Structure formats: C-alpha cells, structure tokens
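One chain is shown next in structure tokens, namely the form predicted on its own.
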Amino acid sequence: MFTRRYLPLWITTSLLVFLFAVGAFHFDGFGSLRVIINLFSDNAFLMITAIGMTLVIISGGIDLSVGSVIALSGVAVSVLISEYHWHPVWAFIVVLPLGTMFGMLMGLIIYNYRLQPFIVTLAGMFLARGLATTLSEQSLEIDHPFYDFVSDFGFQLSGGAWLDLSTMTFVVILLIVIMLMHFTSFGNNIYAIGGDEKSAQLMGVPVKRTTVTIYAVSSLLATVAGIIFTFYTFSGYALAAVGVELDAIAAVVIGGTLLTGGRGFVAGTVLGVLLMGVIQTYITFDGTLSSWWTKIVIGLLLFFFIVLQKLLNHTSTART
C-alpha cells in the first residue's frame, strides 16, 4: 500500500481529509455526520457513473456517452410513467436492459472495427442525447406514489443525518464492482487489456467479450444513475446531466487511475467524487465565492494529477 503505484491514491485521500478538516475548522456544522452523508446522497448518481467510467479507463478506453445515457434513461422512464401510465418498476425493467444494450453496441463497434473509443462514444453521446430530445423536448414531471415512497424511504442517523435509498444503492454497486475488479477473472482481464491488449490476447484473455462487457457495464451504471437522478428531480429532461461525463472522468483521474489504462482504483474514484463534493460544500458554506470556483479548483487538481501520472510513468520507464 505504500508503493509508488498507490501514491496518487494517498495524495487524493490526504487532500480530502485536509480540505474537510479546513472546512470543519472554519464553519460550524461542516464536520457533522449530516454533511458527510449528504456528500454521498447528493453525489450518488455521479459516483455510480464514475465507477463505470473507471472500468472503461482502466481498460484503456473512454466513454463520453454516459451523461447522455443518464438523460435518455430519465426521459424514457418519465415518458413511460407520465404518458403511458406504467408503474415505475416496469419502466425500470424495460429501460435498464436497453441502456445495457446501448453500451454493448458501442463495445462491439469499438472492437470489431478497431475504432477509437473516443469517436464511437462521442457518436453515442450525440445519438443518446438526440433520442432523448426526440422523446420529449420538455421536462416531464413524474407524479407517482412509488416515487413519493422511495424519496421518503431511508434511515434516520444521529445529528439529523438521513441515509436515503440512493446512497444505499451506491454502496451496494460499489461493493459489487470492487469484488469484480479484485476477486474475479473479469477484473484481471480489464487490467490486462489496459496494460497491453496484444499481450493480453496472447495470454488467452477474451478481449472481445471483455471489451463489450466493459462498455455494457458502463452504460448500465449510467442508466441506473439516470433512474436515480429522476428521484432527485421527479422529472426527466433531455438536457439533464450535460457535462457529467467530464465530471466522471475528472473524478477517475483525481482518484488515481491512469488515463493510459492498466492501473486504477474504484475506491479512488469514489474519493475523487467526494473531494469534488467537499470543494463544492466549502464554497456553499462560505457563501461569498462563485460556484465556478469549484470548476477552477477541479481543473487545477486535474493538471496536478496528470503531471503526477506523467512523472510516475517516466520514472518507471527510466528504471526499466
């Protein structure tokens, strides 16, 4: 845990603890359990999206479609519930496989035609956003007792903290993905492909199946995030989640995952999202700073971690 490989992860953890401590020192209530739980509940949909993005980036790819998939799944669910009067559960059962198939299609195109993931997922981004706009250009309100029940479901914790269903869903997904990445051949295959795809293929790694599965999982998690997002807003909107793919990529990089693939941490990505959330929370508590300072600080952090990755790679190459 103290090797060079884990240095970005330790830096992220240290920054998170430091900034949270600074906020707790300056503002009353900042260090409360309520604020900590709110960091998870407010960012649950982004964390779920970023977990899928982590798998893609570790494999050496990129997925720019996740924000549009969030919007499309939200609009699709809203249309089925509001206009066709489906029960939300049946809408989820239909939308989740369709979102997964969307990712599978991109994975197949990337592998079969040897196209850059950037180009394929960029096309997927425009396609999903266009489909969402075709379904409805206006925001569709969701008015259903099931949504009221889910929004009220949770557990009261000390200090006025409220553990809601979105946070619990995120925790379950996080544990499942960590198990997959570190205790199954699927996770080993992802790291192998990200390290060197040709070598992985020579070693018998099912590159095609793994690649397709990676993008299917990323799109599935984005669809789940889209459904959770509808519980935040009680609506579906084609222009929702614009730029979320960039936030997810930023969280992955800040969390210590190499953009070149082959090395990364799912838990680190969660720390990256929390670090971004702490920055936003500090600005909210301060009240005098523009919300754009969040983007500025995140941009500076990205530059720092990209340079750090470059230095670590250069040092490793020189030693080799």
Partner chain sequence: MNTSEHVLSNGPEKPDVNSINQSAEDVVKTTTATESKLSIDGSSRYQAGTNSNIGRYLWPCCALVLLLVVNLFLDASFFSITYQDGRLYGSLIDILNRSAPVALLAIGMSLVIATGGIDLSVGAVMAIAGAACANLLLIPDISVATVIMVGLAVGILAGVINGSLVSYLGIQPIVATLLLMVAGRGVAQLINQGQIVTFQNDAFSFIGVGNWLGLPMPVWLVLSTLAVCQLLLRRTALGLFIESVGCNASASRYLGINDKSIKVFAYSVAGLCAGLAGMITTADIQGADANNAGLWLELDAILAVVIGGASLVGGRFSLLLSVIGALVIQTLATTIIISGLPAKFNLLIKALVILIVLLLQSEKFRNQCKQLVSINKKREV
Second form
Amino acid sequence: MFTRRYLPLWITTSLLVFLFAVGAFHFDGFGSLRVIINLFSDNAFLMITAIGMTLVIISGGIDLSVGSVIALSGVAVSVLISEYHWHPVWAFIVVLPLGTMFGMLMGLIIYNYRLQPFIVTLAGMFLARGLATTLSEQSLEIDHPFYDFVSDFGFQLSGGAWLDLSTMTFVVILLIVIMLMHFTSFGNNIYAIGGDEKSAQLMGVPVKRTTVTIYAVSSLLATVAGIIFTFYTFSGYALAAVGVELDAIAAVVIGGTLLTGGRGFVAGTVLGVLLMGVIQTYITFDGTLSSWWTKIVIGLLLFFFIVLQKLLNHTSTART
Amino acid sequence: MNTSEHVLSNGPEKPDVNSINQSAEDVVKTTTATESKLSIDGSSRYQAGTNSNIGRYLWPCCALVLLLVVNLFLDASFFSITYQDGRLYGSLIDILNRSAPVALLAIGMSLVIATGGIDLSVGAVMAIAGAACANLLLIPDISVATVIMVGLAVGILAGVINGSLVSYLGIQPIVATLLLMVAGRGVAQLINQGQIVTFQNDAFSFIGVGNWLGLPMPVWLVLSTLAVCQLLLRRTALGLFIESVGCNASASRYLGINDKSIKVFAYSVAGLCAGLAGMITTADIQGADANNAGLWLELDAILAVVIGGASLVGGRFSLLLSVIGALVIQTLATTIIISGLPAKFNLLIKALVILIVLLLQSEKFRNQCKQLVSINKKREV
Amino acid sequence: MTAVLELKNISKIYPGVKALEDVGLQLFSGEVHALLGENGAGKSTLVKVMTGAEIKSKGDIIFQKKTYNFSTPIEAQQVGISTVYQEVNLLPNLSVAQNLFLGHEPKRFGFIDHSLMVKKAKQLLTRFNLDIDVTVDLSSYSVAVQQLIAIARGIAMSAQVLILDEPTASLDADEVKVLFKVMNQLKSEGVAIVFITHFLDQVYQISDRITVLRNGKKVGEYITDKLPQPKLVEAMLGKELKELTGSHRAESSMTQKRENEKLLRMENVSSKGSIQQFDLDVSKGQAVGLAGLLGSGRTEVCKALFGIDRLNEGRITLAGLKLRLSQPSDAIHAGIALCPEDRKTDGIIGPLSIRENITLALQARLGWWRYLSKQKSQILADLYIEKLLIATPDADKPINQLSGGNQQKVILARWLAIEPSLLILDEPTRGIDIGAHAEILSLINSLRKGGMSLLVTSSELEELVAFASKVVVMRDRKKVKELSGHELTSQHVMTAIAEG
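Same protein, the form predicted in complex with its partner chain this time rather than the form predicted on its own?
Below, the chain from earlier opens the complete complex, with every other chain and molecule after it.
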C-alpha cells in the first residue's frame, strides 16, 4: 500500500535525478549548485501557483484562472506603483486581499450553485484577464527604489549561486502549506472532500467553508506569484503568464497528485515543477533542440503519469 | 406516484401480458400501414414536447435578436447589405463570416459536451491541421484535394486519440484533452519548425477568402457541415445514442449501446470540425501560425454551446442552437466595436456573459431570483 | 423516565412526495430500539432528519429536554447524536486513524498529533477485536472491516445516541456477534441505540423495543418480547402474508412439461472476484429464483450472464449455442435481457422521455443506421404504456419524473420490446410502492406462462418462492443449494442462506 501510494512520487524523483545526471554528464556547468538554485528562482512563481493548484486538485476541483490572476495582480501592482505612485508595500497590502476575495467568490459560486469548477474558473480566467486589460493594455514599467533593493537582496552561496528573495518566499510558503496539509484539520478536510464530498459532508466536514477557502488560497498564491513575477520583469503586463495554469496543472500531475482528487502531495508538485525545469534547462544547454520539444515532452510526461494513475487505481480497486 | 396508486385502486385490472408477446417487431412491421393515420395522432401528441422545444430556442434567439437590435440603434446602416462584384457586403455578412471557425468548433463541441465530455484541444488541433496543410502546399504541384484530405484526416486522428483516451483508458475528458492542448501546439511548431509558414495557392485560399453565390466560402462550409451533421445525427439513431450516453453512460451500456465507440465518434467529429476550422483560418491569412492559430477558440466554442443552452453534464444537444451561440459571441464582439467601447472590454464582457449564462443554468440561482421577484411583488401590493 | 431523544410529529415533504407524515419516536438511554419497515417506508428519511442530513418540514426534535433544529450532520454530532449509514460513508483515501478522528483530531499546540491519534485509534478498535494497521488507507480493508470502523467512529464521538443504519448487511455471523457484544456494552454504558435492519431474527436477538414505519407513517411502537414475528411482519407489510404470496403452485405441474426443454446452461462459470464454479440450468418458460444475502454473488451471476463481468472459466450456452459475452450487446443479440438491480444508475436514462427509454434497447439492437421513426416508436411506447398500465399523461414525459414502480415498468417494457428468450430480473421489486409491486409480480407470472424464461433475484423470499419453480441459493459467491418441488419453501431457503 505504501509503495503504491508513493510510487508516482518515486518515479518523478528518479526521472528528475536521472535527467539531471544525464545533463551533468553531457554539459559543463549543468551539474552545479548554481543551476539548481536557478531552477528554483526561475520557477518560484510557477511553484507557488502550482502549490495552490495542488490544494484545488486534491479537493477534486481545478482552477483555470491562476494564469490570469497572476497577470491581473502584476498589472494592478504596477498601476498602483507607476500611476498612483504608491509605495510597493502598500500596493501589495491592497492587492493580496483583493486576489483572495476573487478566489473566495469563485469558491462560493462553485459550492452554492453546484457548478463545475472548471467552467466557473474558466469564467474567472476571462474575468481576471479582462480586468487586467481594462486596467492597462500596455505593459507598465515599474521604476521604484524598493524594487531595486528587493531584487538585489539575497545570499551568496558557493559556486556563484545566488539565493534570492523569490526562492526564500517560495520555501516559506511551501513549509506553511505542508504544515496546513498534514497537521491541521483544514488539510484533512481537503483530502476528505477530494475522496468523497458526500461522505465528507456526512462525517461533519464543513464542505462549504473548506471549498471556499481552497479557492481563496489558490487565488492568494497566484496573486503572490503575480507580485513575484513583477520582480522578474520590472513591469506588469496584461498578457503575461498566458498558459501558466496548464504548466501548473502539468506540474501537479507529474508530481503524483491524482487528478480525480483525494491523493497527492504538495512536495510532489515541487518535484514536478523541477522536472519540467530540468527538461527546459537541458534543452537550453543543448542548443540544437528547439523550444517546442519542451511542450511535446511535457505532454508525453503528462500522458505517462495519467496512464500510470489509471493503472494504479485499477489494481487498487481490483484488490479490494 | 399517487396517480398510479389511484388507477390501481379503481379497478382490478392487471396488466394483460399474454398479448404483449405479440410485440415490438410486429409493431414495427405493421406500422407502415397505419402510419398515415397515426401521423395526425402523433402531431397532436407532440404539442407538449414542442412547447418545451420552443422554450429552448427562445432564450438564445432572443439574445441574438436583442444584440442585433442594439446594433441597429448604434449604427443605422447595420442591416444594410450591398451586392458588388458578385459578392454581398455588410455587417451581417461580416458577422457570419467571422463566426465561422467558432461555429464549426461549436458543432463538434456540442456532440462532445452531449456525451458528458469536453474537448479543450480543438484550438491546438486547428493549429496542427493548419500547419500540416501550409507545409504540404509548399510542395510543388500537389493537388489541393490531397491537402484538404490531409487536413481533415489530422483532425479526425486527433479526435480519435482524444476519444480513445476518454473511453478506453477512462481518463476524465478535461485531462485527456488537456494533453493534446499542451502537446498539440508543440507538434504544430514542430511541423512549422518554429516559423510562420506562408504559401501562395489561390485554390486553397478559396476556402478562407473565396465566395460562392454571393456568400463567403466559410459560411457555406458552416452551413454544409451543419446540414450533414444534422442529417447524420437526426435521421439515424446516432443523435439519440449520443444523448443517451450523455445522460447515463452506464445504463446505455446495459441497453446494448456501445458507449465507448459513441464517445470516440463524438470526439472524432469535434476533431474533424477543428481540422476544417484550422484550414479556414490558415487559408484566410495564407499562412500557418502555430502559436496563435485557434488560440483560446476552444473556450469560445464551449461558451457557444453553453449559450445555446446545453448542459455541461451531458444529455440533450442542438447543433443549431450552438451555431446561434457562436453568432451571439461574434455579434457581441462586433457590438463592442461599433459602440465605440475600447476592444479591451471584449474579454470582460464575455466573462460576465459566461457567468450569467452559467448562473441561469443553476436551478438554485433561478429559485433565488424567483424569490427576489416575488418579494418585490409583495412589497408592491 | 424521560426520553433522551424525542421526535414529535415529524413530517418531511419532498417536491411531490410525502416521505414522512407525523412520525413520532421516543428513545431512552440504555436501550436498543429497532426501526423497521419495508424499503421506502421512510426509515432512511427519518434517520436523516434526526441527524441533520435533511431538514424536516414540520415537527420537533427534542434532545435532552432541549429543542433542536439541526441543519447539518455536524450540529447533531456535536450534541451527541452520531450515525453509521447503510453504505459505508467513510473516506477510502484517508487512513483508518484519520477516518476515525476526522473532524475531531487530537491536537497538540493547535496541530494534529499523529502519534496520539494512532494510539487512540488502536485502543478504540481493540473493542471490536480489530488489530489492524491504522496508518494505511481505509480502502485496503474489506467492507466488513470498514463497517466496524464506521461503527467505531460513531462510538468515538462519545455519542449518547448512536444510529446504526443496516450495520449487519455486509457482516458475517462472527462479525455480527462482535458487533452485538459492543452494542450490549454500549447499552450498559447508557447509550441509546437506534438499530435499522432487514434481518428480523437479529431484531429479536438484540433489540428492546421496535418502531414500525410504513409508507412514511408510524404503524406502532412495540416491546420486542411481546410482539411475535408474524405480527411484526404484518405490521411492516400492512397485509397478511397469504394475500401477498398468492397461490399458483397448482399450475406448476402444468408448466412442468415445457420445462424439460433446456434453454440456458451455465457450467462451471467463474469470474474473478465475483463468482466461483457456478452451475445453472434454466428451461423454457421456467422461472428460476436466485437467493442469498447482499454480496453473496447473486447480482454477479446476473452480470456474468449479461456480459458485464468477464468470465475466467466455464461456459454459457443458450439454446445449445455457446455464448461469447464481452459486452451487454453480445448478450442482447443472443436474446438475453437484464433489468439491473440499481435502477437509477444502470436502468433509467433519466432526462430522456418514456418513449425513448422504451425504444432504445430495440434501437440499439437494430443499429444506428436503421432508425425507428418517431411514429413507429410512438406506437410502440403507447402499446406498452397501455399494456403495463404505466401511469403517465403521455410518452414524452421524462422518465425521472415517474415513481419507482412506473420506472421499473418502463424498463420491463424496454426489454419486452426486443422479445428476449431469457429475462433476468435483479431485485425487480426493490423500492417500489405496494401497488406496482403486485402488478410486477403478476407480470412476471404471465410472462412465464407466455413461455419466456426468467431468472429472478430477490431478497424477499416469500415472493421468490411464490413464482419460481426452482430457487438457487448462493453464499460466499458459490451455489450452496438448489431447491425445487415440495422442498421449496421460504423456510428452507432461509435455512440454506443461513447455514449453507
């Protein structure tokens, strides 16, 4: 039982280690701490988004709006900073709760009106993207001393690796969410709803509150990811992060979370993002492979993991 | 429930089953004789049914008419159509022409949604079909018929893959089609080698920009696809089987319907429509852009089906209503442009439309609305 | 002595249906109170109202002298009313310990204390003689163990009222003994237990008092020791036994001749995880009954015959031809039809009209190309609506708006339309109102007289014995006995089920 539960996780980990080893063998400088740390800092926003997505998928739902929420949060922050000359910190303080409310609203609609999560969050995706374009169609540059300060902040590690604030934020969020998932009732409730919503309700799980919170957390994390994204580009753009929701879903699945809900690990998702990152790095280092191979390989990986999930599920039902 | 008990308590009748065995096949055989008599009887019987059908057509049509009327107010010449150089011109023709790709996708999507599924990959399939055609057209002396056949075959192949993942591997539709949505664009880019492939071929371009009997070619393609599908689905039992599988796949299997092949069929039609739509857009710009061809059109197609009143859990479908849904979306976009609102509001308004349509589909929401109305009425009294 | 829980004049009205009407119930601490009634009598609804899973339309719930209006199961649980539902309502993806403590996990500094939870879980389960690994997923244990875990969960909530809805349905005799031991222990600790079951002998073993419901109304409240079993059955059914069973035994010798023509033969049929080495013969115009408890394999026999479950070994021949069944359409083409046990998920196609539901099977057999026109299917539908007395204004009504009995008749009509040589009926009268019940029974009889072979499973033995000329008894996925002729009485069947 234990091995079956963790099998997808083991496969992801071994694939990750294997690919990394192959990369390190083929290319100079691939197998360095710097590349590893860069995997984290380049993908911090995606990892944070994917953590939120993991919660949603474990609960049996899906959130297609995260990419748009990232863009919206970036645009909102840059409008407040560049056009209204707010201090970035104030902008963050205003934008974060607004992002959370966006998710709460979706959760409420999903629960109250018994609508499928994917279609409601699809509407949310349009809405957030629409709001972002309404705020500003052009890319808005952010020029603020605070941004320079934050992006210069970090720690020098050995081998030229640089631990920046986005990675640190990610680590803190990861730890908090792991605690939430495995050491609080909220976490248990998420797994319970993903297992069987009706039974969970009968067993006294506050389904409504939990559902709303899950989507709120997902949007909150996407908003945080949007803010981090502005530190990469020093700007906010309404058409940024198109398709990130798909990357996040892919990472969650590759990380071993069951798409039908009820099973999965936040840590697995991080491995999933890392695996996708390593593939990308490999293709960049290689130079002769074209970028579209990333999409194809990720598609194949997804296929492999989905079929694996099916097979594992099949054998487990056959046994009982 | 009460009626049944009532009927029973009235008389000692018991079902007379001996004569039941004189049965179905006989009935089917003998019907031809009595058909003429029965058709009168039948038509009166269907009154109730048709009433609810009118209800289904009412709202999407109202929305379309309302939007058109708004446009008339905004622009008095909106309905004017001129005839020039063997071709009709006018805003209405423009709407019909531009809505063609989404209308085609919506026809296929209606079937997939009717089986209780969803196809997120149609946009990517459009890109693949477009890329395949554009690259084939670079080969000198290739016949256009071959190119078109390949384009359609690509679509069908994609549909068969999606359908098999859903029915034979039992993967949820959103996820199964997500695979091709992610990988499909990569495949299209691979075919195009990352370039935007342009071509010069008047015969192929005719699909996108040509016109026949005054109407643009894409409009004819939508009309003929609609007609063919309608015939195929409603003059055979396929349409009924699709609805049956969508309502209850397990019970359909118990009935002897092969639910898996029905699903594969639905996804294949969706793929075929996507292939056709992809060729239209490629022919239109005389080039294949793997990144942007059909981008987000799957969402528009889903929206069109939802506006057409179909339920996302599967069941009844109407191809005509889905096409009307596609027209509503395109008219809405035109309205925004004509009204002078910046185009950036387009997305926002579309999002609000989806939300409203979704909420209206929810029984709880309708009840809440009714309660609100009744409270207001009481206050007035 | 005042009641710990009292229900007064409870009514529950669903759109179009009165599920409960002025039902009252008094529950004292330290008693086992059996709640009995036929399927659809309102037991489940009453339990749901009691525990907040459904909101009552009218009436009062008084718990320890205070009136409550539970709107969620949590509220009822928090004051001390817990429920173990008929189907195991636990979460297969969580560990046993998590299932036991979901919603009230032991915590330290605000965080779940996993080791304490495991320890407590182990303690709790020792009461049930269960020594299992509580950290693995619930789904790795059998249904019986899951049922005991569900009951343990109910007790863990330190409940004052414990409601057990059909807890013994999936337990074997030893497990039932363990359960009864625990129930007696709880009783002595002052817990009030509501016990719902279909096994009347268990009622007499464990309960102190009995409340009987019928058609959403309370028939009466009795002291178990003072109510003989026949009287109890009468109270539940609302009429005397003889009336229901009727008498056709005299005819059976007439049909005997025809029965010599063998139609179906199952030889040594096994299917992985469902049936083992099963043999069965059905003759032309013979009605064969399949009896056994839930999970004994009777439904699985039907499924194997209909091409739903794959065979591992053995052969099935129909009228001398060997059948290869890989999907239901194969069976249908061979002339076999099945009315499934779960009408809602496998039978009706809810939103489609009665006409479509009647003609679909015929259409599926004709294939997609040979389309039955609306007129033809209308004639067919009208014919069966008339013949089977299906209560509906017209054939265009969606089938999910009909009552259970009428839905069942539509499904029967669907199969009669393809003229099967063998009709399998899996629990044809479950959840059906009394009137339709009798009609379906007489329909079965006349079909049999008309020369159709029938294979019928039913948990209502009296009924089975009444129309079958042979009853096959199953236990633990095997055939244990075949009864026919003068041996065929419900008492014999019952003993065969119980003893094997």
